[in-house]
Partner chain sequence: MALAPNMPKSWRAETKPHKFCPGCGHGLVLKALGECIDELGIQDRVVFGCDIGCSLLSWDFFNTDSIQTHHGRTTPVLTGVKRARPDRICIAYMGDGGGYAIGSQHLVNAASRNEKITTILVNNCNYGMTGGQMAPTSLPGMKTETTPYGRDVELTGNPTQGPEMVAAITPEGAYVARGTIANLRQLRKMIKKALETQINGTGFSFVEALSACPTNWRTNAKDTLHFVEKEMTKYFKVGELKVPGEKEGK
Amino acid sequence: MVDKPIKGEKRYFVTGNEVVAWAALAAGAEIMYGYPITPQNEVMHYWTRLAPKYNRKFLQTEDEISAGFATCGGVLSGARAFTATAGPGNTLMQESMSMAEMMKIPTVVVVQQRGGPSTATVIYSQQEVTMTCFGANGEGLRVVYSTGSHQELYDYTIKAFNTAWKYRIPTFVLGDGYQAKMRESLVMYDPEERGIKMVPTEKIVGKEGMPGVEREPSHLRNTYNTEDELYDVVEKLVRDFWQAAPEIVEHQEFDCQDAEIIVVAHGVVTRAAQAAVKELRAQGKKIGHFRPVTLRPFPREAMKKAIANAKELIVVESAEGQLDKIVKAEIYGCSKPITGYFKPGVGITAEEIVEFINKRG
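Structure for the chain I just gave, only that chain, in the form predicted together with the partner chain, please.
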């Protein structure tokens, strides 16, 4: 029996990519499939150094199309499998993720967002929100956790495996280049020791017993012959998704109760938003912050409640309105003015949020 990768609880000071590798190990991931792309590379670097010590495997594929589909194959065979990517790699991976959506393949993908469109920068952005939530020809039947710190990268990478396998929904951990490359402290732990039970995996193909004799064969497909046949399938997928959604959605709110203005932000930008709220409150202004942790499914009811007393919303993101679009769709019917503070591909600080709000008077 190989030792557990993490024993007890211990504070670490490492990069986010290393955090992801450790979290996947701690979660019992058996195999990673990957293809080099910055700023995700070190997830593979750490995984390939650590994996053999814990009897885990790695395959470097020829591209992200292959990495995504190989992950689907690994998962179908019953392995807790994952991949990690970014930017143009995420674009290529959408094809396989639409298959995962259709066939309910519990894949886990860690995305470290980089600048876009196109090759852009290898640094940072929040421009992969639309793609990660709704990419490819599909209905956005995925779970997307948007993390904002190393602790969350660790917690939600572990959680992603459980969400994926419990509900059989492809699950994404949406980080970014900052989180990938920066160092900060976090506490790593063995999930079981914390009472987090890892949801068991299941062989979806390659089951025991003679197919057709002792059991039915697994015949999996994503192609349908008639509209009605497809509709039945998709309708069931959609129903399952929305049935699971209330158990999956997560959010955080900060001083929303009496706030006149509520800053809406996700991912690493929540850090700036939280600091800005603190500062503005200190200046005597009634400001709050609402943060969706799951971008898909979106914590709609929680948000409607949180903003009930507000006069105005300000959506702050490192993209040209990708979160903004989701927010507007989710709170449809809300007549409060919504202003955007958009910085596509650029980091956002607390100071500039404070300045933006103060300038508006």
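Just so we're clear, the structure is a prediction, and the values are computed from it rather than from any experiment. Numbering follows the first chain given and starts at 1. Rigid core: the largest C-alpha set superposing within 1.5 Å between the two forms. First, how it differs from the form predicted alone.
- Once both forms are fitted on their rigid core, the CA atom of His219 lies 2 Å or more apart between these two forms.
Could you please show the structure of the form predicted alone, as a counterpart to the form predicted together with the partner chain just displayed?
Coming up is the bare chain, nothing alongside it.
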């Protein structure tokens, strides 16, 4: 019998990509399908080093289009499968993830964002928010967790498998190039030892029994003949998604109760925002920070409540307003001024946020 990859709890000092590989192992992932692209390459590298020790598998496909569809195929067969990608690879996977939305295939995808548009840089950005939340044709019926640390990469990679299989919704862990490459300490653990019950996988195709006689037929389709037929299917998908949303949404608040200005940021930028709030509070300024952990579905009601007493919102992101657009759509009707501090493809420090706010008086 093969030992569990993680026993008990232990602190490690590793890269974010290594964290993803270990987390997938701890979550019981059986196979990874992938194709190389920076900055997620080492997820594949670490997985291929570790997987054989625990009877897990890996298949390198010919491109990201194939990786996405192979992941869907693995999941349909009942395998606990996942993939990882970035930038142009994320773009190429959108067709398969759109199919996963339509057919309710519980795929898990880890995205380590890089600069765009197109090939751009291999370093870092938050420019894959729109694509990851709403990519491909369809209604964006997917879950997107935005992580800000190695501990969260570990926690939410494990959680992604449970969310995907519990709700039958494609689930994304949205990291970035900084998290992928830097080293940071975290505690790795066996989820079962923490009382986290892993949702089991099951065959979606090839189930035992005669369909329609011994079991309900699956009706796995992504092509429909008439507009009305498609409408009925999509309406149910949308209804199911929003019914599950209250159980999925997550957020964090920092000093929002009496804040006159609230900084909105996600992912790794939340770390700069948290540090900026502490500094500005020490200067006597009433500043708070709201962080959406789930970008899709968005914690709309929590945000409306958190910003109720604020006079202004400042959206800070390493993109040209991708989070800003989501925020404005989600709190539509809010009359508070919303200011953007955008640095597409560039890291943002606490000092920059402090300076930006102080210059405003």
